[in-house]
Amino acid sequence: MSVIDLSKLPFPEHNLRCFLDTVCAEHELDFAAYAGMNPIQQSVHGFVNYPDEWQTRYVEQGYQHKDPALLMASRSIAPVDWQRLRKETSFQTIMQAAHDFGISEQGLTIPVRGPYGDVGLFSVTRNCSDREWRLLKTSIIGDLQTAAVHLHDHVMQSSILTRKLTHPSLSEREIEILQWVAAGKSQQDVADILSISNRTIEVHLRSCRTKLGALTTPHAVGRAIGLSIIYPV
């Protein structure tokens, strides 16, 4: 299993480090990080905007294999608030070391699951009180989940091989329905336009969500647009 530092690779469409910096600036966060696994290429890939010295220490100590935030999030479909991990010895060990580099134990890791076993983990941190963190997290969680999906999908599409092997195979009808949904039509509207039952529309949308690895229909629409299966209207 190879480990790839994405910050060392060219991404002409987007600068990944700049993306993390922008997320932090827009949402009053200190640091952000992405780690993922590509099951096709059998590689672990990631990049962060943590201090370089902490990145080196983290890898040298093998924390990526012990970090409970990553381990718990990789088995979850819901965001993992680091407050849940404070009693974990491994978490305290890592955060005591991270503190020397200005990194707070206040953080969140958001898992993203793709349709072919690919997993991305998007983490953010903020040095603040528990009360401030709860208020901030509540106000930005939706934006962070959207950013996590966008980031993971972009990374996975950046490999030509991955793009070819993981491009979901939607039927013409499924694509047609998603395109109408992207245009702002309700499920009943689409049923009326295509002269089929609402139940049939729901069956197709469920199939779309499964193939695209999406939890909701808006998530499926966003992922389909990102993969150029349908187009924004």
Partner chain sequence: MIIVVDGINRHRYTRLLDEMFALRARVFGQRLGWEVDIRDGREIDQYDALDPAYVIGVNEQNRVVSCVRALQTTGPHMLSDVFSSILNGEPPLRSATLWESTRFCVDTEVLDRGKSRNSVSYATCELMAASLEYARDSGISDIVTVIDPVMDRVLKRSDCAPYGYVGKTTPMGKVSAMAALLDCSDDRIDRIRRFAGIEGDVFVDDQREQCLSDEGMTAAESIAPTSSQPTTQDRMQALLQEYCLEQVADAATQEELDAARRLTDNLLGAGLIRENHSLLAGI
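Values in this document were obtained by computation on a predicted structure and should not be read as measured data. Residue numbers count along the first chain shown, from 1. Rigid core here is just the name for the largest C-alpha set that superposes within 1.5 Å across the two forms. What changes on going to the form predicted in complex with the partner chain:
Put the two forms on the same core and the Cα of I225 is off by 2 Å or more between the two forms. Core-superposed comparison between the two forms: the C-alpha position of L29 differs by less than 2 Å. Once the rigid core is overlaid between the two forms, W180 counts among the residues whose Cα shifts by 2 Å or more.
What I would like now is the form predicted in complex with the partner chain, since the data block earlier showed the form predicted on its own; can you produce it?
This part shows the chain on its own.
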């Protein structure tokens, strides 16, 4: 498998490294990193906002082959708090080295699974006490999940083959809901019109955003119109 550094590639739409910086700034985090495996393209993608010296050191030492944050998290469906890895010798080795570059052992890795066996691992770190970390984690973990999937899907879409395979497929109900939103109806309006709960609408809209690679509902509406999934109103 080849290793592609996405931060070195020109991205017309999104600067992925910039996205990492935004996630860090918004959620009081020090660093963020993404690694993704695309079995269709037979490649590993990665980019981080760690100090360059640490990146070099990491690859030189071949840490990616033994980093438990990557190896173990890919087998979990839940985010793996690095506290769970503290007993692993490989984790201790890497963290001792990372310490010199100002990277703390307080962190977590969110595993993302895509539809074609593609796996993405999104890690964040923050230098703070266990207590502070617990509080921060609780408040940001939902947003981080969304960010991780958004990032992963974008990276996978950068391969033409995967892009062809993952044309967004919305259900009739999702299209129906998005069409009403495009017509200017509020979430509660749509719930009343369709006689289903507000939260059912919410879950469908969240799914629409994920499928369309959008972070906001207006963005999803725009995308859906662009792809002729719904009509412009």
